[in-house]
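A single chain, nothing else alongside it, follows as structure tokens in the form predicted on its own.
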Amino acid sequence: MGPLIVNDIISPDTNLLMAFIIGIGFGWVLESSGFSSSKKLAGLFYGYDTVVLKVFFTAGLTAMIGLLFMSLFGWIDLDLVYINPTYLTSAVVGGLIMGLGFIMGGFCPGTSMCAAAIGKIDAMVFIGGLFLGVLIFTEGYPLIEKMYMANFKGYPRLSEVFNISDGLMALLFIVMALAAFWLAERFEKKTPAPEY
């Protein structure tokens, strides 16, 4: 939920025929980006293939900027922007599972769901894992409540943590990018395609 649905600019009807609208633009685009491939992910774990990490930065750059502009123009609160609590312990080891799927099945749940749409085997069968996942979380869930409650952070910004202004947040975090952009295409060119 946005600032422009709070404030009653966006009905929650249309906000869903935008997210419909939006989703079929965004599986169009992770198509013909080859991203439906399960080869494109694994190839950034195993350190041939860099475009996941370098479209990953650069959507967090481009949404991270252009919020920040919309907020210099007085286009958008800020303040009314949700942020999902914190809970530090649940995200490290959710963030371990999660990775080793990856890892295990080539997709992340965008991917696997637009190579589904077009038929993919494989990413049908890893959607399955994933259903079996949210089943085995939502009925274990009483017996991990304690772990997944813990280390509860609020609801932080990383300026905020940081202790420094919003543009600055932005211009180390375009710095990063940039550092992991050429850090990628060094490691790139020193690790060899396999051969399928």
Contents of the next structure:
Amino acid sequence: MGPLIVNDIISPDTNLLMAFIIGIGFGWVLESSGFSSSKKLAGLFYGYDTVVLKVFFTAGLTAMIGLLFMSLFGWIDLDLVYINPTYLTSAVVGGLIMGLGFIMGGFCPGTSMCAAAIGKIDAMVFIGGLFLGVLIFTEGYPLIEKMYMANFKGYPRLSEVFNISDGLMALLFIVMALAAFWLAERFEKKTPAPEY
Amino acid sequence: MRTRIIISIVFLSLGLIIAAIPNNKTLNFKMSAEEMIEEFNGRYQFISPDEIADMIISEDPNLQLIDLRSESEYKEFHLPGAVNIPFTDLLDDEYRYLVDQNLKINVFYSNGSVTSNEAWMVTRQLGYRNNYVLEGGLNYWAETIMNPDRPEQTSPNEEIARYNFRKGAGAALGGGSIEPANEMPEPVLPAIKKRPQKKRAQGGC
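Any chance you could show the form predicted together with the partner chain after that form predicted on its own?
Following is the full complex, with the preceding chain placed first.
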């Protein structure tokens, strides 16, 4: 609940409570739309089910449009919105490791929790691996710190990189997303889901 | 298929609207002259040497001292834990992660307070947060913390307590010896007001 907590409208404790409630809602929606099945995430990789791409891209679009309009109406100060700092090397290395983990396990951290909650053993193993990874990262941090902090690029935004207005970037992004959805669905029709 | 087309049209038209509207300039961070005057009058940017000394001694992890003087001056003497960013290099990309951040309390200092005030003003105009100025700079620091004036025996208790604190702090930070002004039963330390650290919600999948 970004701006609320920064402006001391709600306390950090209330923030945690709200996160808990929103988290339950998120988990419920994930499970009821079938994301707790590892076939969904694997489907994106093999091309027979691109719903993950569509859902997360649509979520991004909704948030982007919402933020831009709220900023336009003066409801939110975009300067207060957290932007992940970009460390290029660790982004590339971490992305590869995460991607490999996703496709090997068939879950992302969120969906693995969902699947574990409905009793899937593979998801529990996945969570075990997740904690193992956390442990290795934490204990091995001094070894990788140099690489972890390498290539710091500040807090770049696409609109700043291309030197165009936020709105135009948003429109381009929407067009790109719709094109990606269309291509994904065409691809999906051509690739039959494997029989398990 | 129909819903997909409808949703696509909704997204596209919203995108067209937002693209047609120029960037909202009113919300970009830019302080007017009046706001700047107000900030100066409030003297919000200053942190007193006593507060800094207390933070250094208690090893406050939020404190980040930034020495704006030249490298040679920095090498000769600098406050414990300070990093050197010569004023001319203040806006270099190399130092951006230090100057524009939301985790630590940055305290600029130079010999006086003119350079550090200039640095504060520049960063404030850029919308960077958490930057402050050591009141009076190193000169005032030397005057208050390293060689505090001995108060009169008839001074109010707070003043004697402040002197004792400064004397102690000075000793801890490499100044003279500890020697209380008089035998006070319980020296009351001057109230150090801690600045609340602004939190920022972090995101992630």
